[in-house]
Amino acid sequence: MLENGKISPRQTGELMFITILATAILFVPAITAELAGHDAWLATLAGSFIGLVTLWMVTWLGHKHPGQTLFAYAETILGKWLGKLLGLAYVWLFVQITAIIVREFGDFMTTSFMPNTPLSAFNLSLLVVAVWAVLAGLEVISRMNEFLILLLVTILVSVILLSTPNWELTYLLPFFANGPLPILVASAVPSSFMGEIILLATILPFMTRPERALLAGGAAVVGSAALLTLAIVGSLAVFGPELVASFSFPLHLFVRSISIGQLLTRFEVLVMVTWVAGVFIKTSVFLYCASLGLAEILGLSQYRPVVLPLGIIITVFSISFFQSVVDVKEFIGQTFPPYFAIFSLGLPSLLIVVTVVREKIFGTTFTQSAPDKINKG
């Protein structure tokens, strides 16, 4: 088998909200504050909707071919070749995510902590902790989550209500100062994040009730985009849209803006450790499906032994895709979210509609009895 781990929906819920949430709340303020100003926290709620429209269509296609992951139905719906062909597809998208997130850790930590550290330093680190846990397994990447979870929202949580005293409500106001079209707009760039939720088309299979995935799944999109607009609206009360948008870390000073009277400061260390917990995981499950799918596409009985080469190949990317930070923010606010929007609603609604046709019009029966592919080998 590919994958002998179980996890429970709890778990597949929490990993699925660290996923969303880790790099999200890095640099979704600043980007949603430069295109929407006072309402940039609307804009994230707004885009959390796309992030449920995904995790419907996931589940719907995990359930109606059971036992499948994402790269074994494809198969089963539109044939060899082509299924093999999306499937690359996505295993290309979670590489380039995977370097996208590799290089964000990267240029946070040489930009807000070690200037004098080379970026490969930061990088290089991260993929091999991320290597060591992806080929320890699934249920071992969730087991680790369910402890840093509890002590990253806690802590997120700790800080956001430390900062109130330094809150200007003024600054939320007005709003719809621009009316609802900036709002959408700034939107798309949190529902890219939202839609990260697309993971779970590779991970249902391995959950030991696949029948709450709909529930696990929409409750970590809706924890992830109820506390990123929470930390959003902190920043704008503290800074200002203006300050918000002009960062390239707005999380980092807003979080350096907390002193409680001369003997608590500088949260910032413990933020940054919590984040770095975060990110290491979010790496993790990117890394764990881009491998998985790799293997189960090249008719591996295993997916390690390409790990350790996709972890290589992530390096050299995530060093080589950007130049610097500002590149990463660019991307991150322009191009990235009509491209992932093909993944993450395109290519599922393509895959719906031709099993629904396969079904009504062809007579195609899609039953429990279909071939699990993950366990071939």
Second form
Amino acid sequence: MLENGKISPRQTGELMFITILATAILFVPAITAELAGHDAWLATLAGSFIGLVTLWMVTWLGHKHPGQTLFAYAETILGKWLGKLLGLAYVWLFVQITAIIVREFGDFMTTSFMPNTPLSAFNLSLLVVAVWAVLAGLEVISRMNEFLILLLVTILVSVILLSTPNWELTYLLPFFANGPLPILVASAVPSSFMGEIILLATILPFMTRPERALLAGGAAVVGSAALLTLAIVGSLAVFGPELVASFSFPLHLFVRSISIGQLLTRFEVLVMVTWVAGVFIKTSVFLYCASLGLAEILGLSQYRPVVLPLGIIITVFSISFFQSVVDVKEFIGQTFPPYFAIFSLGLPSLLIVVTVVREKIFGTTFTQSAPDKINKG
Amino acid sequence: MLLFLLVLALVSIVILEAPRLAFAKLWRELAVFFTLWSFASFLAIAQVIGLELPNPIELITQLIQ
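Since the structure above is the form predicted alone, I would like to see how the form predicted together with the partner chain looks, so please show that one next.
Once more the chain from above appears, this time first in line as the rest of the complex follows.
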């Protein structure tokens, strides 16, 4: 096995929760408000449904092929070469998403906090820490996350609650003013963030009780959707849909608007703390899955040799992929959802169909052929 | 100056990883490491000296639309 660590279902759920929420909370409000106006928060709820569909497919595949990661059962199902090709496609996807996350981080820091610092300074420092975390292993990332999740959720919830005096709930009325179509169109963006639950396909075999995966993942999707909806309702109620759509990072300005008795102000530093912590976890998880997948496809005995080179590749990509923050927002809003749907919905359903066809028509048995090392570890 | 720092970083990565793999006689891992490392170095140096490479994001954008 490439990974000797084990994480509990609760840790898995928390890891997925932070992974989905970290970048979604900064980018989703502006993009959905642009597409759905004041119904943006309903789009998030609709989007989380897609996440649950992906989750169901991932856990079905995981239970059908116990003890195997996405990369391993792709080979079991499709055969050696086709499976490796599919695995490589996922590695490429993870590398690409890591680069985009790191770019989002750098852009947020340069536009909102330190405009004179070059982008590469943030990108490089984040990746150095993430590479270090990945070298330490999945258990270390999960335990770090157990601490950070408390910090992150407490800060986000209290900041949203503190803003309630500024809320103007009439901004949210009327519901469904333009019919359900804009909501469904806008839900593509949150659904692509919720679809990141596909990472569970790589992590599932390292759970102490893999049968709890559906519960852990479901809690992660529903929990992050709830907090994201709360954040969108908050920023809509403070600014109104037009203003939210015009910002790059509404949450940041939303938090800036809080002031309690002239004394408690400038909460945006807290948002920066949650953002740095969340993005660190998210980058580590994606880099971990990419490294593990690549090592598994190439048949290595450990994933360590690929982590540092992947780190350099991602640093370069994070700088060269986009020209500016506007490009990032456009890519996430328009190109990314259909592209990501291929990986979060298309390819898993292909794997399920092939599994069922091979079982029913050709009589292949999958469950017994799996190694039972996993139960002893 | 930037190029010098970059080369320094790339060389230090080899010093960090390669001897460990060579001593453990993990030749397959060593080969994979050097292949990936050369690709990464090529990308990084191309970025620093300002060489124009095809951008995967633009390719994807064209494919999707």
